[in-house]
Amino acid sequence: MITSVPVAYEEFMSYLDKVFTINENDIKVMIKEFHSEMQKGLSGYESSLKMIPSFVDRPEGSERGKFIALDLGGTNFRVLAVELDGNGGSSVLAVSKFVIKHECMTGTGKQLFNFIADSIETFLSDNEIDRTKIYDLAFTFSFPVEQTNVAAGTLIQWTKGFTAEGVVGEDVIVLLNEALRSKNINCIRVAALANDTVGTLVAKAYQDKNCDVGVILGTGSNACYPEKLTNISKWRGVRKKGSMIINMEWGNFCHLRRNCYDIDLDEESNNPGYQYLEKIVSGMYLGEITRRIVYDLVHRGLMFSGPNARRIFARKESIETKDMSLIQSDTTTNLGEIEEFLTELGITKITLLDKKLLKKICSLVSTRAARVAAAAISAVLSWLDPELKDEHTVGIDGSLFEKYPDFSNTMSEVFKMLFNEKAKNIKMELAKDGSGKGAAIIAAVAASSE
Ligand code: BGC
């Protein structure tokens, strides 16, 4: 609690509290809406949840071999060589990380796919890979893709700041193959295309049979789970029995109470009108929501009264989600780490109250994110198992879950609030590098079923 503050602060903070708090009732309403959107998406009706069939089911745990995996979806592009031992174990033999330049994300598709092929070339050379052999490759492409089979799919829309022209509506595997051929890389056969959530679920389920939800809480946010084919009424495939993992694309879920900061952020984003849940939950946006609140307070004369604060906080992304993480972990009495961060940013006049307010704002924004993420997971679990009778492992990858202070504790509290005793049936587990290892497993399954 912030004490001895003028009324204006208190009024403003209680306003913020009101617009950022998600209570139990909000969560229950959200879960109902989620189920209704899931149903619509599975039936092929217009829905904010696309519910995309992945053409993959959970693995047996016995898949084996060496595979190459590509991982595109955030600020870095990764190429990995992964080995599966056939006993639920997997290891990354080599990995190279390439920073994706802004002009590759926002230029043309050709530029982006050429960059991908060049990076693969570097990986092959650096690791002295024998090019007389053919390697099965899985492409983790973490954007909404309408898959037509396990190794084909067209991009529906870009998210997370990517806008590369000429890719939406195209089959990304065709674009990848074209780029590989144009660079004379002939030792690779693209065996599978996968979303990162699917890779995460598959990687976790390879070791743990109870894993039935894969979640990403990182730069973007999304989830997948296995659905009975009989429940996917839009499914036109030959196979009618069994189940298939559904990429929900939950980042686009739209039945959420949004406040003025969310609305402004959306309007100024690359994809206005889309990805409402992602814009409330994911790492790409939390810092920017916080920055907008701080700027509002500065503008109203309620925070950082120094001369340069307005100019500094007027700059988009002057606060990033990783800064919020640092701010919230500062437990020193005089909040020295927050002071250091602000000084580096160029803020000259900093009071203890400013620092406390900043910490409180970060906590409001991140707590809401964690509660909405937990609500979305609860919606998936209660869809799969309404009484929560069985044990469920939720495999989660992403820096918010892994690193953000208290994020996972806040999520667990929501499970306890909703499911009481039965919340113990939910086990959230970090699925580090799920998108690399999982992609290899998918490639193994795809290659063996040919
Ligand atoms: C994409 C998803 C992806 C998620 C996490 C979202 O922006 O639409 O396909 O799974 O980010 O990377």
Given for the second form:
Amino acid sequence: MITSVPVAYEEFMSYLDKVFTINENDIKVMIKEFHSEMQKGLSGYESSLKMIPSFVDRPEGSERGKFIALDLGGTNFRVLAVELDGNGGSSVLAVSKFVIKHECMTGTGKQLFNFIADSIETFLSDNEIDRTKIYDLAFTFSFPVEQTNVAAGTLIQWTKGFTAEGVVGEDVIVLLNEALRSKNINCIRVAALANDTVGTLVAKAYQDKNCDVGVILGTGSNACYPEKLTNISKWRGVRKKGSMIINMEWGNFCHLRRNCYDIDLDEESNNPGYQYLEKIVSGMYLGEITRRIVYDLVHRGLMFSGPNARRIFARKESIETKDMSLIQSDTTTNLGEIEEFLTELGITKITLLDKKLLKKICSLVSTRAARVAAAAISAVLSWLDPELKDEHTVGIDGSLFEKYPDFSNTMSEVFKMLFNEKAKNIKMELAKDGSGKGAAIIAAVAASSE
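Structure of the form predicted alone, given the form predicted together with ligand BGC:
No partners, no molecules, just the chain.
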């Protein structure tokens, strides 16, 4: 039983509470700044929110037919055939997964897109797809792209270990079409270039007409929503009426109160000065923030007195977000699951206070992430509907929302705090496979709007 704790410990925990707590006033200030950045981004002025037009609107729910979707966002590449029933239902008829070889990722663009075309050829053959018909296709290309049309977009820069030459600055749809022609694949018409966040919104909106916000809360974080064309001052298209989904790229939102751990993480990241919201909210970074706090406590002699602790927690990624989820899920009397995790890391001399403290740190970091995510969603909803008079479904994909303990409940608490009884008009629902089913629906919307 713990009878006493060092005064320094109590002082430090008070400090952590202070720098990681996001209160109601902080959230309201953030929402105000969010709206300002949204307006600037829509007007074409410099903004931490890019507010990128997607050139596609939400589906009607009546779209029907068979479509092909490509999903390129990492070392695995998927080709899917999806059927829409015209009544909000969709089903995957066939799917093939391919591992992209290192030489295709780091060689030439021609190698990479020939691999994509070869994979499509294999998919068509293996699944005996009828080649006498023409199939509209959407290409989910999860890299930074300056989209210029529903089916055109220039790669700004490679990420995720890709370095293929001759692609940056080029239209990826042109490269895809060239590869398809070189392989004599004539049953495919590339109808749309898709973003996975837009796909998330579209996939949920196909089922639920109240869905007007799509969010990713997983390894990364982003959001999109439908905006009236009259509000998009930078829009230079022919069509002036109606609405269009805006890819916000909200991970780059910069008006956030950061602490020393956030600043250090940012400075040592591969993109310092960018993606402030993502570095506070997303699964890619939460474990690393937690590790830095733990290392600080160990260094101060307030946690884990064993001989290996400092060396272990000095190592980046020694705590990952999935570990935080396990730690916060431990409800055993003596926190045995946490002790097992620490023992596997090589930590010795583990006290109950150490385990409770680790769980508390994980809670501080994840609670802040959930509250910031909820604040950002609240900013979008209050932009769309200032009085929150209507019902709104927020389609969310990602492991944080789906699996992290109490993450969604903490978000709901923020809505209740901000909107009181009107919070009942906000419904958060899991929206899976925006890069698959969502992309196919984008292809259907794009094809129907021509």
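Since we're looking at a predicted model, the values are computed, not measured. Residue numbers count along the first chain shown, from 1. Here, rigid core means the biggest group of C-alpha atoms that superpose within 1.5 Å across both forms.
- Once both forms are overlaid on the rigid core, the distance between the two CA positions of Asp212 between the two forms is under 2 angstroms.
- When the rigid core is held fixed, the Cα atom of Tyr261 travels less than 2 angstroms between the two forms.
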